[in-house]
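Next up is one chain by itself, shown in structure tokens, the form predicted on its own.
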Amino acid sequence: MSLNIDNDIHRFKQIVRGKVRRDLRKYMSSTEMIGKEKGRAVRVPLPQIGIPRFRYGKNDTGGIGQGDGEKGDAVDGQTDPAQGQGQAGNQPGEHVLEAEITLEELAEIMGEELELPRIEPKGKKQIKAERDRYTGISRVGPESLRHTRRTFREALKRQIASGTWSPSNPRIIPIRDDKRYRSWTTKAEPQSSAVIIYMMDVSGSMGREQKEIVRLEAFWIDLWLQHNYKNVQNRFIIHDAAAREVDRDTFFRTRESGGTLISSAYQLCWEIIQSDYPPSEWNIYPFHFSDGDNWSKADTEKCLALLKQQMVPAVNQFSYAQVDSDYGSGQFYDDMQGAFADDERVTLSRIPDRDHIMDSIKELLGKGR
């Protein structure tokens, strides 16, 4: 019985994520997903299934479909139903069947859906956290650390040792002395570290359409590093003409217009990096998100600069994500694919629209570096 259950709740979970992946354009360009925390549950519609139901006697007192009539008759005097009279009813109507599913089983169906290959750490980029590992047996110890099968043992060695075994009458009493328990030593493990730095242009040109956009795919390539690395940071910056960090609420949320100098936004990025980020230490991916529209030729040469001499060299993947616009201009891409064509440590993406995040997503991180 508990298989035949066992084997059930597999078989709606596989009907859960298959429905998962048909709808999942539509769940990645949703903006309730925005805001939901590791560990969250999101509530996935269903399709109704039906359930036949026999009734056992004579079929002689006629049914539907039988007898005479015409297509469109109302059945048994019956109104037709779409013109919605009657009275209130005090009974339940039909309801949509929802099923649970974690962030973190949304952040793996991404992954097998775009491919996505998984994140390789580079380097040293790691932190040593402590873990404690049961390797050893000990004479001391809590009870709740008693090594039975041990204990056992060396009682029964001793009984023997001393003639008090019996083959006919098999008893082990264990004494204190046959005790043994599990012993465990510290040890300093390496758990892979990782930081996010999203940078977002909120200047006058990135309309509230493409700043969804933006935090939607923001949020779904941080579910999927959080899927990836177990100790990950989130940095959050926006600029127009200024660039200033920001939390996690702000970010999502805020409605801000202006001038666009980018170059801003790349040396606070730095200057984060340089102050909290090792790069010995750390895996660091920076996502810049923007409309393309760039205040001046002379701003666009300083941001190559900056990220030429020292952003790039020093991170995983330095991304950036062009959002159209109907009054950027765009040129920053072009000009960001002159300059890093041959580098693999940039990628760079168009988002047309909110049913392109998928494809921009999978740009990005498909190298899996």
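Numbering follows the first chain given and starts at 1. Take the two forms, superpose them, and find the largest set of C-alpha atoms that agree within 1.5 Å; that set is the rigid core. Keep in mind that what you see is a predicted model, and the values were worked out from it rather than measured. Compared with the form predicted in complex with the partner chain:
- Here D247 does not count as shifted, since its C-alpha moves by less than 2 Å between these two forms after the core is aligned.
- Remark: with the core as the superposition reference, the CA shift of D276 between these two forms stays below 2 Å.
- When the rigid core is held fixed, the Cα atom of P174 travels 2 angstroms or more between these two forms.
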Second form
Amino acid sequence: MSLNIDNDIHRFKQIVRGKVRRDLRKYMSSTEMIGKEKGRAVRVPLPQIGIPRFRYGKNDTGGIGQGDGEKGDAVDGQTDPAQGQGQAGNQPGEHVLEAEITLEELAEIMGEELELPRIEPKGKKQIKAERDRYTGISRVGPESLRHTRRTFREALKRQIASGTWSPSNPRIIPIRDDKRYRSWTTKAEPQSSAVIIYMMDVSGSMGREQKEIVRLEAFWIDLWLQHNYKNVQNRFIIHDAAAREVDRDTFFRTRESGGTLISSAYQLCWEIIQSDYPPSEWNIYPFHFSDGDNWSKADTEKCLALLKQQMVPAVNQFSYAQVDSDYGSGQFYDDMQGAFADDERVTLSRIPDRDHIMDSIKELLGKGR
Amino acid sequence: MSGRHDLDQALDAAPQGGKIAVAGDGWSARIDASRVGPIGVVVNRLRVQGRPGDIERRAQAIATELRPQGERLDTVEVAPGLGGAVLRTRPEDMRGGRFFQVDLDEGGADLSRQRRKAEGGRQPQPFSLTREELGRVVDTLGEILSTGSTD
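Output the form predicted in complex with the partner chain next; the form predicted on its own has already been displayed.
What follows is the entire complex, opening with the chain shown before.
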């Protein structure tokens, strides 16, 4: 009887997917899964199955290791005078069974669970990427691309045709005319490219917890957009009263004590779009995270004007997520809502705490733009 | 110093509340009160106006010296380039999502109390101070804000 291991693997994957689906909200609000990101896979802790095993009792009649020594004597006959501190533990250690799940599977599960629509790349944003494919065979080419099997087959055909092939002495000696080489064709393939521009308020009012929430949101946003686009680039902007572009690590670790001028981030974001990502070729997704405490009404007006006149028409979707701190959050969310309530290209989300990350992701990515 | 006597007189003159003004050496204060009693005052907002001065130093001084209702303040944002700073009650001193906020600018400071709303955002809250405590708050802010940038 042959065991069909494929069925078992399929069943096991279903169990893992079910576990992720059940605990998705928990995973989305904790760094447990993000911390275990490794390459293109993450590790999912699974409930452990206790495997039965033998336990050996005391053997009244002695057993192995019988001899002159007393219980507790060192094996080599020398006692170690050094005493350790504290007592040895008497509880069994915890072993967490983990299963790997690919990021693609994770994105799929999230998409299904949150009922996220597939993103429709903007029609004009299909850019062509040239790609070499080895599709043919040629009589000329570099030795590094020689196709050994085809070369020997040609040589065999020639030897059989010319009568020099002997089954009793099956030697095949290719000559120059027998040599065959792999050849390639260059194809222009349409490729959807996207850029995510993350902006974060790092002013004094944004604390560690708020940044952690942003980090978690950014992970899931990344995951979903990478699932939808082959080529996704990330750019990171931090700002207090002034904005600057930074790398991912700095983005999540920086904390300043200055005031908040949101327009500085939007201005820099717009400059980056203009210089590096022509809207006719790229799907552009700016995400801004802040606690909404902008310094002045005048700066908020400046932000709204910049968004309305320049940025929003150029991007697929502009997203603003307001993270509450111990002090609640500011006015900016309401200002944005007032200005863009009916605009499909702008999504707004409020994140009171970690438990609302899942809802926030649904709000931000639920339009399928 | 304003002299508590002056403040008491000004408060007595407005038993229904309203805008109550009091001045000291190099500063003036305006108290927006909704009720004034013999022991305490319900304040909506308090503005103390002084001389222009170093924002960073003043923010630090307020954080060290001002304790409205016993709550300690933290400098949340200090932005000399923008000409201001924001101080709030330390999270561990907050009660029921309520906190004091000082908005410091180049000419003075506003003291208000806010409540964190469950649905997001904040709401200004009137706050009660005894006359003595109000006097202390006004004097502390007045003293800090009356020292100019070169003092």
